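Okay, so here's just one chain, in structure tokens, the form predicted alone.
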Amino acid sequence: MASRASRSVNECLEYLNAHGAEVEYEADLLGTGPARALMQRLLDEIEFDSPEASRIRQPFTGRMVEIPRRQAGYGDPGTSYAFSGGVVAGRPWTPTLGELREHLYERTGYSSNYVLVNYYRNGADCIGWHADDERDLGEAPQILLLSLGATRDFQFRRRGEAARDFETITIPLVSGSLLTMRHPTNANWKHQLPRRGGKRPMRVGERLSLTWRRVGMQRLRKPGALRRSD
């Protein structure tokens, strides 16, 4: 079933949560000024993996291909995130990422031990349909998605044989917003960030996506306690 563009963000959330998802969206977690400053600080600090080190396995063909974006992982010692045949090792927390993790814990109560950072340089950069349901995330994953920079559409599509009976849902993620996906969202829905800008993707501004998660250990503890035990 096609998407319905007339839905408001609240209607999109109500639709998802009535059909096997648990999604929350806070558009103004950060103000415009703080979000812009935070993005610049992160771009100055983050060391992105090389394109050659960011290859994933292509469906059907099995070939390893470069992703259409830049990425990096940061986390507690020994953490990494594996998906589609690729592994993103967690570098040591930068000062800004460490502060941001503490802030999100105080704000939401969610204790992450890893963040995957995706850098979308323009509208040509994207990520295709997928679900965050890898074994590393446990049986009931929770993902916090912080967006900085250009507004980009975040789409949901139902998984399984009944997918045609459900709408494709689109939520524009604005700078400084926080999207939370709790179980069973990824068990029932896939999501993507599609290409935008048509023949002029360079007109679409740059965006940082920070997806906070727990890999490996599933017991939630305060970030400070995690550092002491590690």
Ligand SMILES: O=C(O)CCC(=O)C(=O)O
Second form
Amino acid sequence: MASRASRSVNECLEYLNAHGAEVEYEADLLGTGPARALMQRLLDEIEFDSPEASRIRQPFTGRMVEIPRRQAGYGDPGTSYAFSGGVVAGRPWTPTLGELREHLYERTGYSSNYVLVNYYRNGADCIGWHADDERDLGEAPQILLLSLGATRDFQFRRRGEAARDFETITIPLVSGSLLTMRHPTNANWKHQLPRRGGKRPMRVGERLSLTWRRVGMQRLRKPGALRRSD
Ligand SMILES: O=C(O)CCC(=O)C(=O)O
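Given the form predicted alone, state the structure of the form predicted in complex with this ligand.
Next comes the full complex, and the chain you just saw is listed first.
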């Protein structure tokens, strides 16, 4: 079923939550000014993995390819996050990430032990359809997604054989917002952040996303044994 551009954010949430998702969205968790300052602090502190170290396995061909964005993981000692044939080890918390983790815990009660940071330099950077359903995240994954910088569309598409009976849902994530995905969202829906900006993607501003998770401490598991849904 085609996506309907006219749904408001609240209608998008109602649609998802009536169809096997549990998604919440708080547009103004931080406010525009503090979000801008926070993004600058994080860009100064975060050490992104090299493009070579951030390669993932391409579905179908099995080739290892560079990702169209920069990424880094931070977390408690011994944490890592494995997906698509790659492993992102958790570096020690930076001061700002440590404070932010506390702040989110106070606001939401969610106790994360790892954050995956994605840096989209412009509209050409993106992430394709996938579900955050790796075994490292446990049986009932919960993910908190904090967005900073340019507004980018975040899309949901239903998983499985009945997918064509559902709409693709698009929520524009604004700077300073928090999107929460609780179980069973990732069991029933995939998500992506598509390319934007048409022929001029350089005109789309930079964006940081921080996805806060609880991961297992299973660093030694072989990446090849793990899956991501596509
Ligand atoms: O950058 C985003 O907003 C999406 C990130 C994402 O889908 C993920 O880390 O699984």
